[in-house]
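In structure tokens, one chain follows: the form predicted alone.
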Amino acid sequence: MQEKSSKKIVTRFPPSPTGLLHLGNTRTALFNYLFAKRNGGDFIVRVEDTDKTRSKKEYEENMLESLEWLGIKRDGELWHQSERTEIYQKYLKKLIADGYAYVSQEAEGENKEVVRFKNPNSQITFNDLIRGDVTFDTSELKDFVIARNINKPLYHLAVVIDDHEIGVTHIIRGEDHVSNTPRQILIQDAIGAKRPIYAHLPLILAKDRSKLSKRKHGEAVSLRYYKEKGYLPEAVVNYLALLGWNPGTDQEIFSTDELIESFDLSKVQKSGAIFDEEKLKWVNKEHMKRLPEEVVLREIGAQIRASSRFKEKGWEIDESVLKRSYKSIFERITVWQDVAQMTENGDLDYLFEKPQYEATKLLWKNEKDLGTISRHIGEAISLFKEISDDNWNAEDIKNAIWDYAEKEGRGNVLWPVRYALSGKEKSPDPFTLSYILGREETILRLNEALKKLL
């Protein structure tokens, strides 16, 4: 069930641009989108930017192009807390003022003079809707700092001031905030803020269990790594999703439409999630293949020129043999990446120049002679010289060849067209790299291969 407001629901995404847009932040930035949007309500993006020292410009950037790579748009103005110490100064002047805090000469640090928040040392109990009732005794808080100074208001005073004039109705968020919550209802309570509804999101978790971290995982923690590997954004949210989330149907590949309509936070587990990038790697695959031929052929077309083996080699590409080739090279992948892979790996050669290799090389397993290599390539050419352009296709091919390689052993025919045509170990089968070639330059290639062996 979703929650029942009769206010519009308002979500918030606070991130600090101290480094870059981390996967836990990454979806609980989504969460808070899908629940806003399930809800008819509004997502706002607001950048908490009052560490001077660490926050940078950079890392604001790196978030908001994420944001809207995802498809994860914002409501509204971007708010940015550095802009607003006026208005934290207010509050914290009247906070003195009433009671509910004081400055205290401190001995020690940089700040001989902070603001502490008066703890009134009573138990809290907040009602969190996936953890159910939360209970807490203040009075372990003890009197708590929320300001260095006046003009320098800390975390929890700045956002419960911007929850509440943003008018946050949700605050959807990681566990390890469960903590922060008593010290911010405190001061709401103080500053005559309305408590808004709190969700605990399960964290996400390494294979070990461990706590996703850029320390331990380097910059796998981080989105722009599976964004530079070639990962589509509708693959990564949809995974995202489902990491402590559980739509109660046997569905698994979702448009972002789909999550909207499905996404219910009674339906989020307690437990950590398990981040496994095989299988967002499957998730990845699935949505590639619903995308339109013209995008998948764009996008290899596009890697293999980005690889720098393309480029170093000065290749060109003749696009109907990329054309034809692109579905062979398509079944090989789970992320565009793959492509620049195989094309600086030498695994598309073949594509762009007639393959080099020792006459040996043509031989399968334990055949020795030379001259039967030569007649089964030789039988090779004549047979698909018999096939017209209008049947060059990898199933004519194949019936063409195939009586033959039978009566003769597969292997010891097809090894042989396969090495000549390609040059590799590892390649697309004879009947495909012919279609992919083109019926003149697999001929021509054949015809290559028996002056090797002569």
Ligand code: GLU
Second form
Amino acid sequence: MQEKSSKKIVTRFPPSPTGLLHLGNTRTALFNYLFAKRNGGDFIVRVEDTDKTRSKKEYEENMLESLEWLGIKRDGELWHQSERTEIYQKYLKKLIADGYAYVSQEAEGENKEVVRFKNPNSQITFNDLIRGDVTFDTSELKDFVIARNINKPLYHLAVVIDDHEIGVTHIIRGEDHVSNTPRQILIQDAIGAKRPIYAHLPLILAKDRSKLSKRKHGEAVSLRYYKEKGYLPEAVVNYLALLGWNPGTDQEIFSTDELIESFDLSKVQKSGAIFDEEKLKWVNKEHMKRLPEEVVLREIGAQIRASSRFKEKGWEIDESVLKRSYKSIFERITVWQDVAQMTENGDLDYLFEKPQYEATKLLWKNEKDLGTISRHIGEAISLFKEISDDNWNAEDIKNAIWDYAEKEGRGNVLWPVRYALSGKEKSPDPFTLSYILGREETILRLNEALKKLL
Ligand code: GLU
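What's the form predicted in complex with this ligand like, now that we've got the form predicted alone?
Zooming out: every chain and molecule, the one shown earlier first.
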């Protein structure tokens, strides 16, 4: 839905820096960004830091870093409510002078003043792009407080003044703010602000349909958790975009530019959107598959190097081994951190050192005779020696040994070869392993096995 109005579209993301950026807020930022960019508009970021005790610089930094990581770029300056006290004061004074608000003395231990908005007790209907017409009777809100005192505006007042001064045309935010809208519209009318267009997004729910909350779901509600796990930012953006929105086609994998092209607020659903990490993993893997080979190689190398096992062992990465092995590693991961985990678990030890194991481990299932295994390994060595250097690849290695394995029993031949190369019950197949290790190292390891079998 390309907006037809000639006025430039301006959306905003106004988080309060009182905690790590939450997934729900991240999606709100994304929808505001996509909508603005779809329509050639501006996306503004405003830090709502008037609550001095709860606002922390580190959370603001986390929010900014997160947006940068995701590639959600703001337009213009970064706004801070804490720097705008005088502006709020000016509006507040005018509201009082014009009879829209009044100072009320309210005893609360010490003599306390608050500024209340004089409620006209009207009915307000606003059109929400997602929910249609929403009507409220404002009389239930009574004369609500808009400032603690002349220097301390509260959320509703500050947000309305800022949106007005910034020229925000569309307010796209979580459904939990629907009930704030009538108060904000009353204040808009009183300061003579134009009413923006509203779109309240469905909540993000956990699989059991409960609201995603830090208390219940822990760290997994913050974006940082996914960044640290090694999800790709473009995959997180793609997945979050699908939380409550759908393109109306079967397409599920989008680049951010493709999202900008297809994003349409009228296709946002009203009902809650379920967050499913398994689906996110799938989306992540799809994006990983689209990465250039050198990026995959670099990331896998970096994850291996970062693992404590790798450091403690003092291993080194042989780039040619990494180049030959990365595909088999890549097949088994959905996020980068899986590589570090595999290294930590010892699953990749065979890449860096000769395996250590007992000779009996080379026996396949019911086989009891070490001599038979010795014969199979000996045969594998001579078959491998015949393969030319140019043909040292998994397929030719497989072809070289396949007939013999078929004749002697696949498990009987292939199990000991694989175990001799990896020292693990779970590892890539023996042909891939041989290819990865290279002919020299393969034959060396098979000879080691023979020695053990003597
Ligand atoms: N600071 C508010 C929040 O983080 C902003 C809400 C709004 O979009 O108006 O919830």
